[in-house]
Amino acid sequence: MKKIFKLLNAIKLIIQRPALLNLILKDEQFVKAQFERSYPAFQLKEIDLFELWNVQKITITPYAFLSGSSLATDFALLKILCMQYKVEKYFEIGTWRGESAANVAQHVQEVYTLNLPDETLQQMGQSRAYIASHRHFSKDIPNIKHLFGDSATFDFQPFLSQFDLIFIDGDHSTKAVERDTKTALSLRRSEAAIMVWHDAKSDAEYPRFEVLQGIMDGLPKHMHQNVYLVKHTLCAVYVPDEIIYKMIHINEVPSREFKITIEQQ
């Protein structure tokens, strides 16, 4: 009976405050259950970029150690992929401070990065400091081209079928990730192109099913088997070839340790 009363009270609260329904729909357990219903056969496979490509040392620069950024290992992933797969042209959705673009630009010929225009950010009520932070690290790098617009309405026609790696780091809602994933498919130079999604994990271990749902919804079914979470990062990656992976394990005993040297530029 207690459960019935709780359910009735919950329904009453939702009727009184419909916005509460959004909290339920975004609850991670609810989203996980929804994902498992949609893709019951999908396996959460994980690759270890440091083991896979025997990376001993990599330098991340610039790196701001500020809110809203990626992990240093996320930038390491992008750099390693660019080097291992000999990426020439790179496209990303979501510029922010320009750290990812600036790190990748050291290894590729051309970088294109798309972000909302400053005017749109201003209309959204963002502060001057927040707006000024955009492109801070990438604006003066010659091989980086900044594009402006909303990925939901931007005209991608001039950029179709050109890129070897596409990094998706925009709106992380399921529908937006699905849309941006479909866009990324059209930007690929060939079927050998790589796609990377940021915030596919809520931290360096736990999957983020809201984003994973969007990835799976946006990709053709035959590509699902080549989607991997990346250990030590917040990312998921699509690579066209079969690579060594393990099933994801949460809170396992660390298999390696890292040494970090912080040097102010």
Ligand SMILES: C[S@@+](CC[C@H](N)C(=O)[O-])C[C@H]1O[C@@H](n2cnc3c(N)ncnc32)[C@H](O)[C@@H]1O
Second form
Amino acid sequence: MKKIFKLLNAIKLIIQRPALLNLILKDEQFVKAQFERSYPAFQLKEIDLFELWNVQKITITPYAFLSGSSLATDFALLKILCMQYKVEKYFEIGTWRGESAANVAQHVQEVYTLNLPDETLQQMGQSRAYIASHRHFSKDIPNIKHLFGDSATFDFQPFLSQFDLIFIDGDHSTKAVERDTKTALSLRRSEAAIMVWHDAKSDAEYPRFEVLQGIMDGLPKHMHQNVYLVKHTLCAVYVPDEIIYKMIHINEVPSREFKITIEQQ
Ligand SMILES: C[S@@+](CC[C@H](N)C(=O)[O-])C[C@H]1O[C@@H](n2cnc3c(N)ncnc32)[C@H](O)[C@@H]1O
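What's the form predicted in complex with the ligand like, now that we've got the form predicted on its own?
Let us now look at the entire complex, which starts with that chain.
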């Protein structure tokens, strides 16, 4: 009986506030089930950047340590990929404070970073402080070029077939990730290019199926097997070569420890 009351109450609330339906549709269990229906054979593989490339020490600078900041290990991943794969040209969707752009700029010749224009953010009702924080770390770095537009409508024509690494970190909804992934495919200099998606995990261990669904929907099937989650980060990567991986293992006993020195600049 209690269940019927709950159901009737829920229906009443949804009729009053239809936006509540989004909570169900975005619920991780629901999104995960949908992903598993779409890609029943897909295996969640994970690579370990510290093991793969035997990284002992890497410095992340700048790092804001503020709300919404990526993990330091996300920036480490980008830096390590740029060094290991000798990336010359890097493109990213989603600039915000310019932390990822500023970190990567130390290792590549050119960084292109695209973001919604400030006016659009204003029209969306974003706060002045949030808008002002855009490009904070990247604005004065000579090898960073800032591009403005919505990745849904931006004219990518002048940038096609040029980039060695594309980082997708804009709108994280499934449809937007699918669209940005298709764009990323067209920006690649060659089939050897790498793609990285931020927020493909909801924390350092758990996958985020809303984003994974967009990645798989955006990539041709033959590329699916080269998509890996990255241990200790929030990222997924596409790398074209054979790479050592394990199946993901959640709530594992730590296999290593890190030392973090916090230094104010
Ligand atoms: C998570 S932040 C990027 C963080 C940044 N990559 C970093 O790690 O320092 C996402 C940014 O993407 C921008 N964005 C969201 N949707 C977008 C779209 N459709 N086109 C371009 N930029 C978008 C937002 O304005 C926001 O600044």
